[in-house]
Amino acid sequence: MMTLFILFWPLVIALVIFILRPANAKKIAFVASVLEFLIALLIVVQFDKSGSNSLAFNIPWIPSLGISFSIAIDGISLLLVLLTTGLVPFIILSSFESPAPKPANYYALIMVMQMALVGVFTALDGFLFYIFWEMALIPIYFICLIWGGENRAFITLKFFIYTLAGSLFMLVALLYLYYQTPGSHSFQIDAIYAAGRGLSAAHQGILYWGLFLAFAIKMPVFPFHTWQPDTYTVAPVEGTMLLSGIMLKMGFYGVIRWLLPVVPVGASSWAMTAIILSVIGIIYASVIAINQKDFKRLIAYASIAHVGLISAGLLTMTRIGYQGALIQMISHGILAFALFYICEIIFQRTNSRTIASLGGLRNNAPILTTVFMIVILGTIALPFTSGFVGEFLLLNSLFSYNIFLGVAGGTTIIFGAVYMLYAFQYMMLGKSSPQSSTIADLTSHEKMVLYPIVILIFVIGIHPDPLLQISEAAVSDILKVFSTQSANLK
C-alpha cells in the first residue's frame, strides 16, 4: 500500500490545489511533498536489502491486451524514488521568496510531475512505463512554456518534439517485444525480458537503438543533446531543477531497467559505439562550458559532461559501473539543484548571469561564497564529497573496459575544475563590480534550503555504503542476465 500511496499522493494534492485554488498553494504543496518524503524514508527502514520484493502491487488493468497496473520498488527504484521525493520539497521551498504567477497552476503541475516521475521509477509493465514516461513530459512542458524566459515558445516546442520523437521509437520497440511474447501477449516486464532475450543478435541490435534513442535524448547523450542548453536556460529555475535534478534520471533508469536486461546481446554488441558517443559528449560539452559567458548556460553544459560519464560507466555493464552510475545520479541531482539555486540567488540580487559582469561577490556575501565553493568541490569530485564516490567508480569501470576511453573520460575531472573554478574566481573572487555592492548574503530561508544540501554532499562522500547496499541485490539480479545470456550463446 505504501507504494500506491507514494505514487498517487502527489496527484491527489495536485487535484486539490488545481480545483480549490487555495491562496497558500505553495505551502500545501510543500507540506504534501515533505509527507511524501517521510513515507519514502519509512520504505527505506522497512526495505529488505536481500532483494526480496515486498513492495509490489499488481492488478489486471486491460486483461484482454495483457496490460497490468504493476508497480514495485526494488533497490534501484528506491534510490531514485528517494531522489525524487527528497528533491521536490527543496525545489518547492526554494521558490517561496520568488513566487510564480498563478501559483495554484504552478504547484499543481510540479506535483503532477512528481507523480509521473515516481511512476516511471516503479512501473513493471511496459505499457504503464510508457504512460508515465509521457505523463512526465506534459507538466514540464507547460511549466517551461508558461513561466519560462525569452523565446520560450520555440525552445519549449523543440524540447517537446525531441523527447516525443524519442518516445515514439521506444513505443515501437515495446510493441514489437509485446508481439514476441509467447501465448497471450503481455507487457509484464518478465515477459518483455524473455521476448527480448529470445531474439537473434541482429534483432536485438535494432531494438537496442530503438530503446536507446529515447533514453539518450532524455539524459541527454551526444549528439542527442541539442535541446538541453536552451531549455535549461529559459526554463524557470524550478523547472530547470526538475529537468536536471530528476527528469534526466529517467533516461538512465530506462537503460538500467528497460534496455540492458531486455537486449543484453545487442547491448554488448553496440556498447563500444554508445560509450564512444558518451565520451565525446564529455569532451565536447566541457569545451563549450569553458567558453560560456552565461553562468546558467555553463551549468547546463557541465550537466551534459557529467551525464556523459554516467552513461559511459553504466554502458560497461559491470557491477562497479552500475553502482557508480546510481550513486552519481543521486549526487548529480543534489549538486545540480544547488548550482541552479545559487545561480538564481545571484541573478535575483544582481539581475545578471554574465560571469564577466560579476566580481568580488564574496566581499558582501561570505556565506554564499563558502556554500558555493563546497558545491563546486562536489561537482569537480573532490575526495570526501558526493561527486568523488560516483566518478571514482565510473572511471574505474571505464578504465577496466578500455584504457583509452578511461583516459578520455577522466578528462571530465580536469575540464570540470577549469570551468567551475573559472566561474568561481571571476564571480566571487574577481575584481569588484557594481553588482557586488548590491548583493546581500544568504537569508535564513536560503540557508534552510542550502545547508541540508551541503550536509548531504559530505555525508554521501564520506559514508556512501548505505546507498550502495540498497541497490546491491537489484544490481546483482540484473547482472545475472548478462552471465546467463553469455552462457547460452556458448
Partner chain sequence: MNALLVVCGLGFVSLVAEIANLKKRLHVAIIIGLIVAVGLVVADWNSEFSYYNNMLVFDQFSLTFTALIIAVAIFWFCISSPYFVGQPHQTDRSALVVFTMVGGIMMVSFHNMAMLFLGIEILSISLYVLAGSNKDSFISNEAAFKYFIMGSFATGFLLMGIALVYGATGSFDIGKITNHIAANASAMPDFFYVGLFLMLVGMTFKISAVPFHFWAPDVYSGSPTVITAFMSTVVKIAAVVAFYKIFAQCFEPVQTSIVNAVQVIVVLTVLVANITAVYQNNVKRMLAYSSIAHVGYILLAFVSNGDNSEGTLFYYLLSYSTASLAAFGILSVLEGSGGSTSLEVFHGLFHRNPVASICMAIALLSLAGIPPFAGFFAKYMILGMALDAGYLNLTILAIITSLIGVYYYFRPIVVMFIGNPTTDRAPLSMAQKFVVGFLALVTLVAGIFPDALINLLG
Contents of the next structure:
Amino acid sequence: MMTLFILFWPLVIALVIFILRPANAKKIAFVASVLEFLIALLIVVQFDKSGSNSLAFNIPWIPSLGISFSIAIDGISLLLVLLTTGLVPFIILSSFESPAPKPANYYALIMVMQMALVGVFTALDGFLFYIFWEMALIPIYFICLIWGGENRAFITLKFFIYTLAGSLFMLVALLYLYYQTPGSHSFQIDAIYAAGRGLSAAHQGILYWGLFLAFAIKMPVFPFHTWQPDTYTVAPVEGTMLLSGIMLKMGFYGVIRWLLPVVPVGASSWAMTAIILSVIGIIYASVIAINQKDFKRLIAYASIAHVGLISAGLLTMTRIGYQGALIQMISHGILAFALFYICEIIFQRTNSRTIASLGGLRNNAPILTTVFMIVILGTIALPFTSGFVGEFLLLNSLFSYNIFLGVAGGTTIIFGAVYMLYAFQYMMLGKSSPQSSTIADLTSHEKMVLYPIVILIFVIGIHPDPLLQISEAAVSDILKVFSTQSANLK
Amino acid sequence: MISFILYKAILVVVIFGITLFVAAYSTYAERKVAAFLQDRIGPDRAGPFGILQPLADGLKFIMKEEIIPNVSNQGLFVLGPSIAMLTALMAGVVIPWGGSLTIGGESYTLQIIDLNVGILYIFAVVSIGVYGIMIGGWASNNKFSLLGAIRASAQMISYEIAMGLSIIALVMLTGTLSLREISQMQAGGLNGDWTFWNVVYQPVGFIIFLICAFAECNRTPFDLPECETELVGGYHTEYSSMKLGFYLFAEYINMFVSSAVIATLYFGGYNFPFMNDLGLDQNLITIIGTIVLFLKIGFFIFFFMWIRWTIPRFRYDQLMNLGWKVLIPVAVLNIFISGLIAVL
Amino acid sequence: MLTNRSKLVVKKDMTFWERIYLPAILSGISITIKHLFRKSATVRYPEKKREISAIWRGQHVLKRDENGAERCTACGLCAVACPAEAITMVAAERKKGEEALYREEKYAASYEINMLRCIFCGLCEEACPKEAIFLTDRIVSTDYGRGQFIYDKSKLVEPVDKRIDVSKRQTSAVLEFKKLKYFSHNK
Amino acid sequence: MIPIQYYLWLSAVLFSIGVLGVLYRRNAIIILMCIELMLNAVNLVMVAFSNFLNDPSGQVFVFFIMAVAAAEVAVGLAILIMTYRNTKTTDINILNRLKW
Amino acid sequence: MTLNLFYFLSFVAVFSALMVVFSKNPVYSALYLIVTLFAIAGHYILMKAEFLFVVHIIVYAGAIMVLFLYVIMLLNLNKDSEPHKSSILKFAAAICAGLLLIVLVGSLKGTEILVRAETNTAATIGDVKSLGKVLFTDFLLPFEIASVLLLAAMVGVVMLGKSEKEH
Amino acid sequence: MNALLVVCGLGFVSLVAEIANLKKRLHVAIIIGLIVAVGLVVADWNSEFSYYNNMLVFDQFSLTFTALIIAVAIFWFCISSPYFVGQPHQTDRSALVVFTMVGGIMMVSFHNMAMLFLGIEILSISLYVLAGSNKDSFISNEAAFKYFIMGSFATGFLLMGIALVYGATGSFDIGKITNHIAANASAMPDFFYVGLFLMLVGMTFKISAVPFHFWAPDVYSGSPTVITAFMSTVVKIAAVVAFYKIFAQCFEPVQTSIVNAVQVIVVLTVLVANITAVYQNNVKRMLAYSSIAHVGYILLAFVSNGDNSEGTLFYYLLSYSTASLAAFGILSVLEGSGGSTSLEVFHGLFHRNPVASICMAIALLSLAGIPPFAGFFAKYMILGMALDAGYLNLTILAIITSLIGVYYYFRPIVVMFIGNPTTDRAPLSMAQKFVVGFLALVTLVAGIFPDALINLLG
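What would the structure be for the form predicted in complex with its partner chain, given that what you showed me was the form predicted alone?
What follows is the whole complex; the chain from before opens it.
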C-alpha cells in the first residue's frame, strides 16, 4: 500500500492543484512532496534488506493482453525512489524565490512528473514501465515548452521526438519479448526475463540495441546526446534539475532492470561497443565542455561526461560497476541539482551565464563561492565527497574490464577538474567585471536549499555504506543471472 | 412464318399510314376546331370544306426554301427533327388498335408487338422524344431556340414523373404492364362480367395523366418551349420547310398517340359497352371496336384542341409549381389511396 | 369605366374550390364548346361581299365635269386639310388648246395620294371648293410594293368613258351641309 | 446464343474507356459522363452474369445501380450549377483547381 | 444473326464510347453517350432482359442524359474551354486505362471454364413478373432503403440548387 | 435494425420539421432520438438478428459499431449546433446528416452486397451535398465537386468488383459468397481475383488510403469544419468497418491473396500521409492527412489480422474518433466566422481558453499515440498484432512514421502554449466545453482502462 501511496500521492496533489488552482500552490506542492519524502524514508527504515519485500502490488490491468498493474520496490528501486522523492522538495523549494507564471499548472506538472518517475522506478510490468516512461516525458515537455527560454518550441520538440523515438524502439523490443512469452502472453518482468534469456545470442543482440537505444537517448550516451545541451539550456531551471537530476536516471534504471537482466548474453556480446561509445562520450563531452562559454551549457556537457562514465561502468556488468553506478546516480543527481541551482542564482543576479563576462564574484558573495567550491569538488570527485565513491567504483570496474578503456574513462576526472576549476576560477575569482558587481550573497532561503545538499555531499562521500546496503540484495539477484547465463552459454 | 412477317409488315405499314393520316388531318382539325370555337369557318378553299388543306400544307412545306443557318451545327440541325419524328412514330408500336381478326383460321391481332412492358415502352419512347427538341434547339445556335430547348427538357422531365406515378396507381389496379391486357380487362358485357372503364376507378390518375400528356406533347397551356409571344418560335425558330414540318407533325403524332394511350388505359381502348351482348361476329366486333377506338382517339384529339383555345398559357414558374408541388403529391396520394383500397 | 363590363379587382384568398381550378377550367371549356355551335360570323369574301354603308369612304376619285375636263384646280386645300399629309400636288398653268382638258386656268400637273398614309377621313372631300375629289365605295386593292400605293393621277382621275358615280355619297344631308354659307364658294 | 465472355469483354472495353475518360479529360461534365459509362459497363456485366447464372438477382442489382446513378447525376449536376452560380462564369476553367 | 447483331451493337457501343471521351464538344460527348446507351439497351434485348431494357432507356436516356444536356445547355458549356492537360498526363491516363483493360480481358480468358448453372431457361428471368418477385421478396429491404437514398439525393439537390436570395 | 429505423425516422422528422415549423427544437430532438437509438442497440446487445433474407445482420460486431457510430454522432451533434441552428436549410442539413448515418449503419451491418452498395451511396451522396453546404464558399464548392467525382469514380470500381465477384460466386449474399469461395478456393476463376482487386481499389478510395487518397485533403479542408469532423469520424468508422467486413469476413478464405496489396497500401499510406502532413500549415488539412495516416495504421491491423482484430479495430476507431472529434470540434469553434483554420488560430489558446487548449492537447496527444491516452493503446495493439504476425518491417515503419506524426501533432500544441494570443476570442459554449471535455476524458479513461472496450468484441 505504501508503494501505491508513493506512486499516486503526487498525482492526487497534482489534480488538486490543477483543478482548485489555489493561490499558494507552491506551498501545497512543497508540503506534499516533503510528505512523500517522509514516506519514502519510512520505507527505507522498514526495508527488509534480505530481498523479499512486502512492497509489491499486483493486480491485473488488461488481462486480455496479459498486462498487469504490477509495482514493487526493491533495493534498486528504493534508491531511486529516494532520490526522486528527496530531490523534488528541494526543486520546489528552490523555485520559491522566482515564482513561475501560472504556478498552479507548473507545480501540478512537477507533481505529475514525480508520479511518472516513481512509476518508472517501481513498475514490474513491461507495459506499465513503458507507460510511465512515456508519461514522464509529457509533463517535462510542457514545463520546458511553457516556461522555457528562447527558441524553446523547436528545441523541446526535438527533445520530445528524440526521446520518443528511442522509447518506441523499446516498445517494439518489449512487444517482441511479449510475444516470446509462453501461453497467453504476459508483460510480467519475470516472464520477460525468461523470454529474453531464452532467445539466441543473435536475437538478444538485436533486442539489446532496441532497448539500449531508448535508455541511451535518455541518459544520454554519445552519439545520442544531441538533444541534451540545448534542452538543458532552454528549460527553466527546475526543468533542468528534473531532467538532469532524476530523469537521466531513468535510463540507467532501464539498463539495470530492463536491459542487462533481460538479454544478458546479447548485452555481454555487445558490451564492448556500448562501453566504447560511452567512453567516447566522456572524452568528447569533456573536450566540448572545456570550450563552452555558457556555464549552463558547460554543466550540461559535464553531465554527459559523467553519465558516460556511469553507463560504461554499468555495462561492465560487475558488482562493483553496479554499486558504483547506483551511488554515482544518487550523487550525480544531488550535484547536478546543486550546480544548476547555483548557475541559476548567478544568472538571476547578474543576468548572465557567460563565463567570460563574469568574474570576481567571490568579493561580494563569499558564501556562494564556498558552497560552489564544495559542489565543484564533489563533481570532480575529490575524496570525501559523494562523487569520489561512485567514480572510484566505476573506474575500478572499468579498469578490470579493459585497461585501455579504464584509462580513457579515467580522463573524465582530469578533464572534469580542468573545466570545472577553470570555470570556477573565471567566475568566482579573477577580476570583477561590471556585470558581476550586482551579485549579492545567498539569501536565507537559498541557504536552506544548499546547506543540506552540501551536507549530503559529504555524508555520502564519507559513509556510503547504508546506501550500498539497500541495493545489495537486488544487485546480487541480478548478478546471479549473469553468471548462470554466461555459464549456460559457455 | 412468311405470313406472319407479311401480316406484321402490312400492319406496320397500315398503322404508319394511319398515324400519318391522322396527324395530317389533325392539323386540319386543329384549324377547323379553332375556327369553330372562335365562330369562324376555318380553311375551306382546298377541296370541299378544305379537306385537301393538309396536302396543300405539306406541299408548301416541301416547296419552301430549305434554310440551314450558317452558324448552326449542321448535322445536329438535321438530326433534331428526325429524332422528333422517329420517336413520335415509334410509340404507336405497342398500342392495341383492335381485337383480333380471324381470317382463314389464322388469328391476326391488330397490334404490332404486345410487349409485356408496354406502358414502360411508351414511357421510354416519350422520354427520348425530348432529344429531338433539345438537339434541334441547341443546334440552331439561337438563344430563343436554346431557351425553348431548355424549357422543353425541364418540362418533359418534370411531368414524366407525375405521369409515371399516375400510371403506377393504374398498374396496381390492373396488375400488368401490357397494354393489350389492360384493354382486355376493360372489356365485358351484361352477362356477369361487366367492368367499368378504368377511368371510373382512377379518376384522379386520369386527370393527372391527362395534364401530363398535355405537357409531354407541348400543347397549350404547356407550350412554353415554343411560345411565340416570348420565344419567337422556341426551339424551331430557325427551322423552315419540311424540317419545321417534321416538328409540327411530330407534335400531332404525339397528340394522336397520347390520345390512343389515354383511350386504351382509361377508356377501354377498342372495347365498347355491350360488345359481347350484341351477338355479332367476332371480326365485326373487332372492326367496330377499332372504329370505336378511333372515335375515342378523335374525341381526345378534339379535347386537346378544345383546351388549347380555352386555357391561356402558364407562366414558367407556374408550370413547375404545378408539376412538382401539385401533380406529384396528388399522384403519390393517389397511389397511396389506391393501394389502401386495393388492400381493403 | 369605359365599358360596362369592367370589374373591380378583389384580392381575397381563394377558396379551396377556386384553388383547384378545375371548376373554373370546366366553365371555361363549356364556354368555348358553346361557341362551337354558334353560327359562324365569317363572310366568304370573294363569292359573297359584305354590305357596305352608303357613306362608305373608299378609294378617292378626281372627278371630271360634264365635258370631261378635270375639275381640280390645284388649289392645295385638300392637302392642307389632310391630317395624314397624304396628298401632294404640283400646279401648272393651262396652255392654249387645253380647255377641253382642264376646267380651270390652273390645274394639277401631278396629284398623288399615298394610300398607305391616308386614313380615309374624307376631309379632302369637304375641303375641296371645286367638288373635284370624292371618296368612293371602291376598296383600295392590294399590291406588292410600297411604291405602288402612291396613287397618281392615272389612278385617281376618273376615266372619261367610265365615270364613277359618287351620288351615293351626296346624300341629302351632305347636300344640305354644302349649302351652308361657309361653303358659298361652291356655287 | 452469344457466349458470355463476349459480353464480359465488351464490358471490360467499355469500362476501360470510361476509366480512360475520367483520367484523360479535365472537363468535369465529361468526367461525369465517363463515370456513367463505367456504371453501364458494370450493368452489362451484371445482366450477362445474371443471364448466364439464370439468377434474377443480378438484374435486380442493376435496378439499384440505375437508381443510384440517377441520384448521383442529379447531385453532381446540382453541385456543378452551384459552383457556376457562385463563380458567375460559364467557363469550366473554374474547376482547374481540381488536381489529380 | 444474333451474333452479327451483337457485333454491330458492340461496335456502335465501343465506337461511341470512344467518341464520348475524345469529342471536343461536351454536347457531342453527351450525344455519343446516348448512342452508347442505346447500344447497351440493344444488348439487353439480346439477353432477353426486356424490363431492364425499358427501364434502362427511361432512366438513362430519358432522365439522366436529358439532365446532362440540360446542364450543358444551361451553363453554355459547349465552348471548348477545357483546360489543357499536359500530354504526359494524357499518356499516363491512356497507359492506366490500357493496363486495366489488359488485366480485365486477361482475367476473363478463363471464363470458358464456367459451367452454366442450369439448362437454358434464361428466357424467363428477364420479365417483369420474375424480376418483381425477386425484387419484392429477396431484395425488399434494399428496395425500401433505396427510397432513403433518393430522398437524400432529392433533399440535397434542392438544398444545393435553391438560390439563397429567397431567404 | 430498430436503431436503423429510428435513425431513418429522425431523417424524416427533420424534413417534416421544416413544414411543421419545429425547427427550433429539431436539434435537441435529434440528439434525444439518437440517444434512444443507442438505447435500442444496447437492448439488442449480445443477440443476433438477421432481416429480410439476410440483407442486414445485426450481430455483436454490427451492434457494437452501430452503437459507436451513433454515440460519436451524438457528440458531434452536440458540438456542431452552430452549423445547424439558425442557418439556412437547417432541416435539410440535419436530415442529410442523419441519412449519412443511415448509410453508415448499413455499412457496418450489411450482409448483402446490395446493402453495402446502397449504404455506401446513401452515405456518399448525402456527404457530397454536405461538403458543399457552405454554398458561398468556393473551396466548399470545390470540395463537394472533387468529393463527388472521386466518390463516384470509386463507386464504379467497387461495382465492377461486385459484378465480377457475383459472376464468380453467383450470389450477392456475403455468407453464400464466403461458402462458395471456401468450397472452391482453388478453382476460382481469374476474374474473381480481378473483381476482388477492383473492390479493393473502390474501398481504398472510400477509406482514403494512399494511393487513392488525393481527394481527401482537399475535401477535408474545403468542407465546413464540422462536416469535416463528421467525415473523419462517423464516416471513417463506417468505411473502415465496411472494408474490414468485406475483406476480412466475406473474403476471409482468400484473404491471403489481398494482404500483399494491402501491405503496399499500408506502407504508402503511413509514409505519404505522415510526411505530407508535416508540410501543412492549415490545421484542418493537417488533420485530414492525419486521418489518412490513421487509416494506414488500421489497415496494418487488417494485414496482421490477429486473434482480436475486431476488438482492436473497435478500440482504434473509438480512440481515433473521440480524439479527432474533439480536435475538429475545437477547431470549428476557433475558426468561427473568419473561416481560417491555419495554425494561427491556435496561437496562445492556452491563455485564452485553458479548457479548450488542454482538451485539444489531449486529443492531439492521443492522435499522436502518446501514453496514457487511448490513441497510444490503440496503436500499441496494432503494432503488437503486426509484430505477432511477423511484420517487423511494417512495425518499424509504423513507428518511424508515427514519430513523424508526433512532429506535426505537436505544432498546434506548441503554438497553443507559447504563442501570443492573436485575439482574445475563444467562444466555446458551455455545451461545447462539456462535450469536448467529456471526449478528452473518454480518451484518457479509455487509454487507462482499455480492457472492457477491447473485450466488447472478444
